[in-house]
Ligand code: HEM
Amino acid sequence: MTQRVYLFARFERFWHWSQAGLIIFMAVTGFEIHGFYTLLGFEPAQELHTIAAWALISLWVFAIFWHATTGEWKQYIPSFDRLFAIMRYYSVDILTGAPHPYKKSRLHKHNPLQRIVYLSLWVLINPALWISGALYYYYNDWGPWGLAPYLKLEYVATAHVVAAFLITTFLVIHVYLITTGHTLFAYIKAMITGWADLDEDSAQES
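Present the coordinates for that one chain in the form predicted alone.
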């Protein structure tokens, strides 16, 4: 038996979809800036990439504030409980139709593997993308700021590209994983409406 639970708040859903849209747009313009194809033109792509970057940074700031004030930051505290069972599920057991070893609830939305991945995004990949992008953008100010002797443009550019590829890779894997619910669109529907179907035990905990 399942029960519908309001799992994702309005801002959480807005943040999720806005972040996804901005990351996709920045990937498209970023690849064009690096010469993979010509779609908008180099200068328009560069200008739009910068605008989207500031929008994404602003969104992250609001998201950090929201998580801090609502207590939702606790959803990202690392846990290794059943971690290897979950890794086995996604790599092997899912192909045999085995049940998911983790039962999510309102208090525990993310399984241990998700917690580690999302926390890595928050404290490693996102800051690397943010800092390298800002340094890249303000390259002409390195001298006045006293950074020129300590930084090389090619290293900053490489760090930015690596971080961008990592977050793009995460997005691709994420798109695949959202199709692994009890129905093909169950997770997508939950992130649109906020409501999810949980088993009775998880629903009672929520």
Second form
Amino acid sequence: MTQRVYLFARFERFWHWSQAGLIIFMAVTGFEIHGFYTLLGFEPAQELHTIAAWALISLWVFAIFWHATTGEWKQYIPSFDRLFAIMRYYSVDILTGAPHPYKKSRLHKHNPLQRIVYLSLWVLINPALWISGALYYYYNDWGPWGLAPYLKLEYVATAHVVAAFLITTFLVIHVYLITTGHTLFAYIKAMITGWADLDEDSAQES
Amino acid sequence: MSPLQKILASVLTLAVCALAAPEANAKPPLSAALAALPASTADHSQFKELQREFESGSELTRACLSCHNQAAKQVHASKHWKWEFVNGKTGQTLGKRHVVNNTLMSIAANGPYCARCHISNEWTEAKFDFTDPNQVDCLACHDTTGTYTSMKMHQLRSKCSACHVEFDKSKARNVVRRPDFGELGRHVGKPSLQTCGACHFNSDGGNGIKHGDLDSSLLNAAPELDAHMAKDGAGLTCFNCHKTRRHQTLGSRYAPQSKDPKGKNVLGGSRATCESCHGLAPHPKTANAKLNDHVDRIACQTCHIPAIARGGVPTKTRWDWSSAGRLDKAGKEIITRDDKGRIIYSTQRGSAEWAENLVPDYVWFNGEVKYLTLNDKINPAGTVRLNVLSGGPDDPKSRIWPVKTLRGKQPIDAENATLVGVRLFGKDENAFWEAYDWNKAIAASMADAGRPFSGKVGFVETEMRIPVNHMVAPESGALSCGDCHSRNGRMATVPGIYYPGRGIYWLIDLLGLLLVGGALAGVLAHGALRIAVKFRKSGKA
Ligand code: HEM
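Show the form predicted together with ligand HEM, please, the one above being the form predicted alone.
Every chain and every other molecule in the complex is listed next, the one we just looked at coming first.
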């Protein structure tokens, strides 16, 4: 039996979807700035990327505050419990219809693989993006700030681009894994409404 | 600015960019009351000293100097007079009297002919007295009738074809060879685009030939061609920027300023730099905030002069002397034109290539230029650079500048490995345009310059770089970001600088694309597999 559980609070859903939109938009404009293609033109792409950057940074600040105050940050504490089983599940076992090796609950709404990936987003890729992005933006202030001797624009840009490739890769896989719930749309529904169908036994745990 | 302000500013910028039509900021017109007043405190046509006939330019000058009794001292100190410039930094003695270029090459043995553009009255012999006050040609700069320079050119009887490569003999009769100096003297005034242009538009023997950003189209420029000089643009004349005090004019091609750190100069006027009027943060607050971030490394000219020779006058991009001197079967001089009517071959000047709307080349430049002179050894194996613009990405004084590159092939002393001058003008057998004998013409020029000549003539490819400063387009005509910020943009060959869009580490791009592409292919394959398995199962069921 499954049970409906309110898994994602309103702020969390707002944060998730606006972040998703912004990151897709920033990938589109960012890789245009990078010179891969011409879509909006360099100047609009650059201006919109900058506006989106400020929006994303603000969003992150709110999200960090929210996680800190609600204690939800604990959801990202890494665990290696059945990590390989989960990896095997997503790559092979899922084809045979075997059950998911991890049971979600209100207290553990991310499986260990998710926890590790989301945590590395929070502590590695996001900071890499916004630190390199902010340095990039303030290039002309490196002199007055005393940073000029330590930085070169090509290195900052390259760090930014590498992080952008990584987050885009995450995005691709993430979007695909959304379709691996009980039904094709189960996960996406949960992130829209906040309510998820969890297995009864695990739901009781909470 | 706070982040929020930044967001608002960016949104506002986008809105303003979309809505604002480019607007010409014309000089405010004179009020009716001002316009009713005399234009100057002195009307020269009323001076009794000038109410008579003058036999010559120097006689007129004597009259000028009777009131302006310190003028000659000032003028004698000017580069317009001396044609000599000592570069304190490089120690080189330069100026028209010393440099060699790939157009008419050298003044040596051509002095009186080149001197049609010198501000002297009668430099007609090889030797000229640079200390004679009465030789100062006031009209060269102060004529207001627009007729003087042409008459001055015709005082000296050279071959007509020296200037008019092809000319109409029937019109030659109408040429005025003796200006009415009295009439001209009674109408003197301030220098204008026309007086400056009479020489500077025609550098090296014809309209627009050398510079490409200076030609007669500027006399009636639309604001799109030149925001400064257009009458319905800013309506400025040369000396508004090339501020002249005590007859010393600011701005120099021998020692230009690549970057002017001093900014706006409200009381002192222009230093012939963009910054002295436009400041160090020239773009308005409403514009893209990144524009002002460019000024540390990009000269204003780079974006604001999108192309040169935009006014309909072509400029020469290559001048090949090695083919000069050919005659047709009948022994006559040859002139060949292209389908646009430009002379691409003439017996006198060899082969030429021309361009309009020419995209400049871009180089790092810190304001220091080294020139080759007749004294320097050259390496005839490669292309000889007649002037070398110093600068580079690691030099904070350098910015990226637009330059016109004039390529050429010109005679050298093959044995001594030096550049040479050529006596082009004149009516004797040593003049190249008379006898087409390289040996004699070079020997005459080198003798005049006091340099040795082995008698062995060779030819070498040469290149000259001329920084571009004029034909400044208004905002609407400037480059847009993508012109440089792209994979093969205008800066693609400029070394040592990264800017977004340029691309740099192709390996990282490749790995990144493989990663994203691999992930995409992986999930698609996985998805297909899932669907296939599902169908197999439901088929079995
Ligand atoms: C807080 C986050 C971010 C900030 C502050 C930021 C800032 C910037 C800035 C300032 C630039 C240079 C554009 C310019 O010349 O003005 C840039 C370029 C770029 N951004 Fe971002 N960005 C952020 C997030 C992202 C994200 C999420 C992506 C992709 C998913 C991304 C991808 C790129 C790419 C590919 C470039 C081109 C870099 C180059 O070719 O040099 N950025 N970003």
